[in-house]
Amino acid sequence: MKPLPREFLPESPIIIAHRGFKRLYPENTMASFEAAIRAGAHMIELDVTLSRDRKMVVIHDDTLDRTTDGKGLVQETDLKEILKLDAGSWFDSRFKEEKVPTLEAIVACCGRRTFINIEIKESAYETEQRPDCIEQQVVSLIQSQKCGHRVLISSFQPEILFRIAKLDSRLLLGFLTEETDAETVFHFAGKLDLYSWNPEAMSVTEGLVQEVHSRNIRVFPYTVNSVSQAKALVEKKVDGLFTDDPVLMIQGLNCFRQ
């Protein structure tokens, strides 16, 4: 099992801030990530895809409609237009100055202060591996910033993970799944040196955790927003939790340990 650097390794479970401090801040914005770091999250999670001019932008949806005042597909909009959009007012007028960040900006700002889980969106995968494909851009950025030991790259699309592994076999990989299909997980685990399996939380059983651990893979369920659910998962020996509220999880699990 690939280790995390000891100076960053907390007691299990690792608290992973899902799109930042999503419960109190507009998701996937600098404000949300900064708040998550201040709250004590051990890792921040973000989503990345490509704009029309093939720049890496941090946004969850394939469209701009829900989390900005823009309209249309992200991949049909140039970066300069995306950067003009308001990415905070939809959540609260206090955040009207928030913008859609680039991945470069987040890594530069947060990469030396915390772990970053970069989820590459399935929709960004291209069958033809172009020189500026998203996988190549992500790997090049991580290498240039020398932060590979603090980054976990995840995706629901296994072909993205295969491509990342070929580009840099040292990088940590996480396989995301919506439905529990242990055979699929183990199939890809046999072909990829997976660091983690990131399943939907309701699908996790203690037996599955034990079986995955036997293959030296960590288990990080998503998205856990109640202390009772977190405690149940901790009792199943998961290694980390994705949450929209890192403060709630940290405080709740600290009480649980006492």
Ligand code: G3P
Given for the second form:
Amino acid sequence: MKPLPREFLPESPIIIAHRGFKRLYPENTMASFEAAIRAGAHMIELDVTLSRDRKMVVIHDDTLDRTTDGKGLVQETDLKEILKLDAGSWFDSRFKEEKVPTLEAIVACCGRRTFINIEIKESAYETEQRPDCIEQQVVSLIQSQKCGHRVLISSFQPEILFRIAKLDSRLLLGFLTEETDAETVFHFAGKLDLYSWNPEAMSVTEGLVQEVHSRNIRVFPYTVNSVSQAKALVEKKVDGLFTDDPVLMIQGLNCFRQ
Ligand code: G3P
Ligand code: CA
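Please give the corresponding structure for the form predicted in complex with the ligand, as opposed to the form predicted on its own shown earlier.
Below, the chain from earlier opens the complete complex, with every other chain and molecule after it.
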């Protein structure tokens, strides 16, 4: 199996904080990522897409409606308008100062302190590859910040991963899937040098984990919020998992950071 980068913490499973410490903080905000790091998560996960003026913004949904006080499509809103929005009050008024972060801000702030899983949203994929496409911008940022050894790039859209691999073959890639579709996973595993398969947790079986491991690919299921489910997955030999509550998982699985 492909070795973990040296800096990756050795213990298994790796606890990946899904959109930060999503259970207690507004997702994909600086407060949420800072809390996840404080909690001892081994890696933070975030979602990135493009604004209308083609800046990389960290937000899960295609629209601003659910997680900010704004409205409309992210991709039809300029960054300067997005940055004015309140990205915390929808969760709790204590977080009214939280903003939608840029990817640049998160990498600059957290890139030397933790591992980052950058999920590139399918909404940002453009059939025609432009010079400032999201894949190019993500790679340029990682290269300029020299943090490639601490980043896992994932997507549900395999074409995004193909582009990343072409731009910088050293970067670690994770293929996200929603359902058990072993055929698809193995098809892309044959064409892409995948670091991990990040499946929906319910679709994981011990047999699949074994098969994927035999192709030197790690397995990080999402999103696991009960300790009993996490323990069952650990028995199936997964290498890590995404959770909304890193404290619960670290304590429940007894995998404290060394
Ligand atoms: O990367 C795991 C998970 O984040 C994928 O689903 O919808 O939460 O982005 P979603
Ligand atoms: Ca995500």
